[in-house]
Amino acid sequence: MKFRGKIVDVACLNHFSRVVTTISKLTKMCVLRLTPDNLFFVLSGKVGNGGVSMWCELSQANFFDEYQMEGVSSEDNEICLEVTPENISRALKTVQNAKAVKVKLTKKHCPCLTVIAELPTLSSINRVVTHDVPVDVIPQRLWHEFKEPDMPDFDVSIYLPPLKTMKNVVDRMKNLSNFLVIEANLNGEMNLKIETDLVSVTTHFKDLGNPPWGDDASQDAGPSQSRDPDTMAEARVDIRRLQQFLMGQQVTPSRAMCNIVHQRVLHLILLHEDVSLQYFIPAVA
């Protein structure tokens, strides 16, 4: 297995550590799987049991400008590490400035992506720094794990509000209590609920919108053309895993939506025109 990429235009390297970072803030580990098209950052935990999942989809050639990588088949032309994304985003913020950076898989005393700058200088003399990032290789018979989820049978899809102005609702509501509802309908209508013995509060947001697919889609792509517009679909989750996902967006992006599964799963998904990241929540009682 070889895989060897390098970076030289400042906005790729930037807005590629921008990705690393919000991964980062998702999960303390996760899998990287490298094709030779794009890289993936992959969080299978099984929602049905109650834990989150995510899939982030990197389109190699808006980052970097060389790319080159071998599997361990020419038939599995495939790699997969399972790597801790706070050290990668460490590793780029402290060569943020590099006239060019290149990353690529290597063994020293144990599998590591090395990450290496040639930093610029006054001098004569380069300037490189190089970061060593352990990894683990996951072995071929465990990669079924780490394909891309379906697309949920979902009862509602809709646009989010503005991220930052639902962080800020978000986190107050934090305050109050460890559960949140989201609930959202297919006329464009949104609440944040929370309900205790002493409080209940209630956001609403309207004129959101419903992605094209909630009116085109059959019985087993999206919402039931039957389905009232009016009735709302809700999840009730960890307001914690949901203050994450919002505390950890470095990437502005171009549509953000969400598909609720009535009471089982909030699917969240952030659009940009070289990143897509879907993340799984799932609900509780």
Second form
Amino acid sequence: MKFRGKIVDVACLNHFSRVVTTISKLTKMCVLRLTPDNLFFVLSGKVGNGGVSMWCELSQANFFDEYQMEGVSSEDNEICLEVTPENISRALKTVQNAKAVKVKLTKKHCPCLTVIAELPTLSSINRVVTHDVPVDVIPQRLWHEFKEPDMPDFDVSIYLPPLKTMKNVVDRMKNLSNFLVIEANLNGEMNLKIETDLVSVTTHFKDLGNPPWGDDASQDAGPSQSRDPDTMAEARVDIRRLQQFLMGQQVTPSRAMCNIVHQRVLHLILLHEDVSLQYFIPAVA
Amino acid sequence: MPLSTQSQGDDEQYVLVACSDNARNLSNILKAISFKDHAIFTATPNGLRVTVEDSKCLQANAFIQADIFQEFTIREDSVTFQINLTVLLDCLNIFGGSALPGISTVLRMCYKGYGYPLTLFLEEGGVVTVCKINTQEPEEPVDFEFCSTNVTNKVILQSEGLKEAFSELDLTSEVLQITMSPSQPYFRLSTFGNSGNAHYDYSKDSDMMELFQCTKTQTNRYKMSLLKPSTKALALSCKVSVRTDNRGFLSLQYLVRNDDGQICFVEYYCCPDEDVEEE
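Please supply the corresponding structure for the form predicted together with its partner chain (the preceding block corresponds to the form predicted alone).
Shown next: the complete complex, the earlier chain at its head.
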């Protein structure tokens, strides 16, 4: 099991650091899966984290100038690590102006992701900063828990409004209630609603547009095709989960959308050239 | 959507309709008195008065004149209701309450009458939010009987001058003692905390002093915990008038200028602390 990668380009380094910071805002612990082509940050829905799951996919070629890995075996050419994204994020933040950053899987007192940064100097002597971020290696028998989630058979898919606007609204609603109902239809309309003994608040977004999913996306071409465009699909979710998702946005996505499975799950997707982030929030009754 | 399509006919069912093209004009001034959840709204053709009280010893009033609103329609002589102020502020700032120029939240506030919720329609950048805040039975506000004919001492200061003192107040002191006098020390704020006593003196000739009318030396103590909330009003204000009457009651009046340069007033009344040591 070997892994080493090198980032030289400062823009790539910044971008990578922002992605990791975003992940760190979403979850304390997650799984980092390394394959020859991709890096994945994965959180599988467990009761402990409120049933939320996450899937973030990065293409290694877009970040790393050098990337070598050798998985546990040639058939299963993968490495699965449990990491604390915040620790990696901190290590990367301190080396933002480095000439080059190497990331290596090492065995010190425990398995570590070692971040080695070569910092610029005025003299001829190099300054090298090393961070050892402890990780846990996940045995192969548990890998099945960290597979890419299936695209849910959603009732409505809609583009999200500017995330900043949505964040402002959700932040205020969080002050007023613990749960929020998000509803949307195929007419480009989305509402955020809360209701308590003291107050009811509804924010109406319109003209958002509905993403055109090909035939491969909605498997049975059933409900969403014949659906009345004005009928809302809704999900009642824990506001904190949605707030977390909106808070962590360090990367301005080129596309942000959400899929709603009526009263079952809220599936949020952010797309950014070389990064995609999916976030699943289960609906509560 | 409610804001654009609502016809004038709809308005007839409301006893109170107030519209503003900048919700911050209302939310900012309400922040100055938001130290307790419950606020009593009294609307008259002159405008709105919002009252918040604490322990029957402190009362804050915000006055928002009718002309602060682009439209202010009231169908009765006076409309009174009680509402949760914290909730109202969250609603008014639903879009983040950005202070950036060119971005403002349009507000339409409607009330149908006793037993109905206060309805807010807010719009920013084409996004509309509708809030229905339940109203409560209004409590009778305490009458502090603070009457200008009984005022013993009065000073008007530029708020800048008091902000520094208030931001550095020793909060370990249980009381804030205010001394006003026609002779030295003229106007003095004192605290008695764990780490010693502190006095802030303002000369009557200070640049910060706009008016100095003290007739008699008066020293009164006020509970720090009661006065602390008034710092919010001070922070927003440009001038403050400090008055005490013959019973030692304190009146603080703040002049607050909003984003559009219009003027509103916020007023705090506070009872003196019981064991006053007269000089």
